[in-house]
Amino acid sequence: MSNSSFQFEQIGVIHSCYRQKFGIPRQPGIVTAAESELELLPPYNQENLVRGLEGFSHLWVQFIFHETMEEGWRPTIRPPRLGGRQRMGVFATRSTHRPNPVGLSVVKLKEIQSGNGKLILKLAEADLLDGTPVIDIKPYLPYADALPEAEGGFAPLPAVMAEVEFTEEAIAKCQAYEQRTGQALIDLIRQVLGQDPRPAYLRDTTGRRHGSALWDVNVVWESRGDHFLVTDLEPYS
């Protein structure tokens, strides 16, 4: 068996509300309030290359995991669907920590945006870190792609979500980032805050202040027991 190596032409970058990898949902779907663009990079930002994916609702994207890459990859992993109590074999999760830092997402397309020289797809439904390199995109097939019977094993249903409240402070700044913005920034503070984005080393904390930058805003949060409570917005940059 030979020993190849590979090399993989980037084609696009990603535009994200999530700026850092703190907040991300761990799988895409789960928060539908993210918003956010591929846009493809020369020479693949030509309108042929796209031709007949606006008939297509759903996306498969491949990028690469380059906050993770230098940290290398580790061969079992702490699942957070587990509590970070067991470790399974990398290639039983979805950890970022791969021999290959290669990521594959299913990503809801809204629409292709032509003009002054660029090409981008507006995605939604995506869990792709602000700056993520893509190496390829697929259309999503319904009648291919999507399993019913297929089995999750020891992540077979979602997570339930946490409720999340806001002081009046907090309320009245985000409802005031909408107005200036037209981004819904409440509905993606509830959604990624209620999938518990904290490590299993501090699931068990309360009080304890932690901060999710979304587009341009810091969130800043703690846990109350049974649900988390947003205490502030702060100028992200």
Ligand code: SAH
The other form holds:
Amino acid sequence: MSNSSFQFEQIGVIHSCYRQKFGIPRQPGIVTAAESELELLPPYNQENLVRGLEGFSHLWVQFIFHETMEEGWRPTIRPPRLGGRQRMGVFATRSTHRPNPVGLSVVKLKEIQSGNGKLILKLAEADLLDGTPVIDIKPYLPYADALPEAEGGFAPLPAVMAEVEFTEEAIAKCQAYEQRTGQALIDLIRQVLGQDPRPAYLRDTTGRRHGSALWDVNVVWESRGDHFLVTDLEPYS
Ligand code: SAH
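Having looked at the form predicted on its own, could you now put up the form predicted in complex with the ligand?
Everything in the complex follows now, all chains and molecules, and the chain you saw is the first one.
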């Protein structure tokens, strides 16, 4: 018997604070200050389709790893969790490079907004790149989906968060940004950098300049041994 193939239609698009892959947490729920929106696209932008969803605090979002799908997939990968030293099978990991580039994230549903022909789900804590195509949404069912006795293989606990410090110049720029936009940028930066976004092969790079794009700013930072130091904010477009 030969394999079947299927075609799916995009039902929505993500608008998020993550403008670049570098810096996005490796799972949802880690960066609680991350805000995003899921905009339903026609013909799926009708209130009928989300009737009853407002009672759920969390959703499963299925999406396409559109930014990396052209790169194809690999049978084994080195999970960052194992310091890049060991290879695991693609189906034992949450790698973006999979035979079908479909991602799955649990996200917090804050609010459903509709008006002007738009239907928007306000989300928090997502790990999704700006522009990510969404192919399905389902309610998260605590009685069936939350399994406290489950075993976490080689990733039993969340990764340890590192300290993040700011130069005086950087903190002043962050505060000005917060006042101007109302966005909680400092918390967002602390959480994003705290989970060490560097791939394993860049882990030994003390002093090297890194940039992570959040909203419309490029956060410039470097590793200082046991902590990260934010040195500047630059415009990002
Ligand atoms: N929770 C998802 C994603 C895990 S991989 C799942 O388990 O399927 C997490 C990585 O996906 C993030 O570090 C981010 O860099 C990447 N990512 C997020 N949106 C993406 C997109 N649209 N295209 C490619 N990679 C994306």
